[in-house]
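First, one chain by itself in structure tokens, the form predicted alone.
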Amino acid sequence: MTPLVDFVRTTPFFVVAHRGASGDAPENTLAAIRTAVDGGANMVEIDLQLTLDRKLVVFHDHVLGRTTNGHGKIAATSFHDVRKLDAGSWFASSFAGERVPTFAEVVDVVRNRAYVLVELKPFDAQATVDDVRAVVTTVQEFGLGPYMAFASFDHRTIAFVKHLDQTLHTVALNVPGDLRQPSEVCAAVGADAYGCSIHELSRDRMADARRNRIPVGVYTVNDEASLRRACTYGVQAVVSNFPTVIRDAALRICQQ
């Protein structure tokens, strides 16, 4: 598989599956990841959490109740107990029994098939320095570094990733209300790419990114109107809950 840096350099446009194909299957589950990869997503975005016994799992919230039949904080729950939870029924009865996957299980599904984008939580809220260090260490052990990137709204987090390993790729997600240009944001924390919402796109931002050769991705693109806007501005990547539909539409819309 081509390293991510080479893929980005040679690929004018690609689709990132948001928490897997989270519009078609329960987010951050193996069902969602497989649906995304089987549907041709180039990259899969996931979230990571550590359980009470420091097991790295793929899960978005710091509490269990929204997407499982459990309750309480995931950081206060053992992996054994997290693994018993139903992470699929909330989405549809056909996904009953879907479990919270480990990071290792997700890597097994995507390896050599798609790149990985890990969104890191802000420091002092859901993540600590030790948490980020544990994630980076696991990525290094898996040999996943050349095929993935870290993204965060907390730019201290991605700066810390670079401190731990300069070879890892990072994406600075624009903090709502921050009016700085992509080059300013990326330079401040040594980020390799810039991300913002589809609504934050502007011609000035894109012109700045092009001048400074900064890849730009936008979230969340779930319909053709948003896709047309993204393509008109010339972004390189879009994040979508429906990656297969958006990828197929992009073949029509973005190549016109």
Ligand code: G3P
The other form holds:
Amino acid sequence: MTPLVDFVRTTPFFVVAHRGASGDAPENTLAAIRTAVDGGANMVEIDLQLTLDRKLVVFHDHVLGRTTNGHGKIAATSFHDVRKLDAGSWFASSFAGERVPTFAEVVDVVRNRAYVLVELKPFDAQATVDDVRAVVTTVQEFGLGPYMAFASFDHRTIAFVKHLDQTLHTVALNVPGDLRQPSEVCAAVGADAYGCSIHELSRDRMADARRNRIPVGVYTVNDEASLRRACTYGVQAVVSNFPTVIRDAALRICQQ
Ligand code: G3P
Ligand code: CA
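Alternate state requested, the form predicted in complex with the named molecule (shown: the form predicted alone):
First the chain shown before, then all remaining chains and molecules of the complex.
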């Protein structure tokens, strides 16, 4: 597979599966990741968290209750106990028995088929440095660096990733309400790309990004109206819960 940096340089537009194909299968499960990859998503976005015993798992919320039959904080629960939970039934009974996957399991599914966008949620204040170090070390051990990017709303995390390994790609997610231009946000933390909500797109922001050659991606694009808006502004990547539908629509809407 071409390294991500070359893919981004040569691909005018691509689709990122949000928490896997999370409109079609329970978010951040292997079912959602496989659906995304099988459906041709160029990149799969996942959220990473650490369990109490510091196992890296793919999970969005800080608490277990919304997307599993468990409760309490994931950071206060052992991997053994997280693994017993059903992460699929909340979405549909046909997904009963889906588990919270490990980072390694997700990488096994995605490797050589799609790029990975790893979102790092702001970790617990005391643990940040060690947690980010653990994630970066794991990515290096997996040999995943050239085929993935880190994204975060927590810009200290982005800066720290770059501090640990200058070769890793990073995306600064704009904190809603931050009115700075993409070039200012990226320069402040050494990020390679800029992400924001589709509602935050503006002519000024896109002109700034173009002038400074900063790739821009937006979340979350789940319908044709949003896709049209993203394409009109000229964003390079859209993050979608329905990556296959949006990719097919983009062929009609965006590449005319
Ligand atoms: O990639 C950005 C997007 O995933 C951020 O929002 O809540 O889905 O993690 P959220
Ligand atoms: Ca995310």
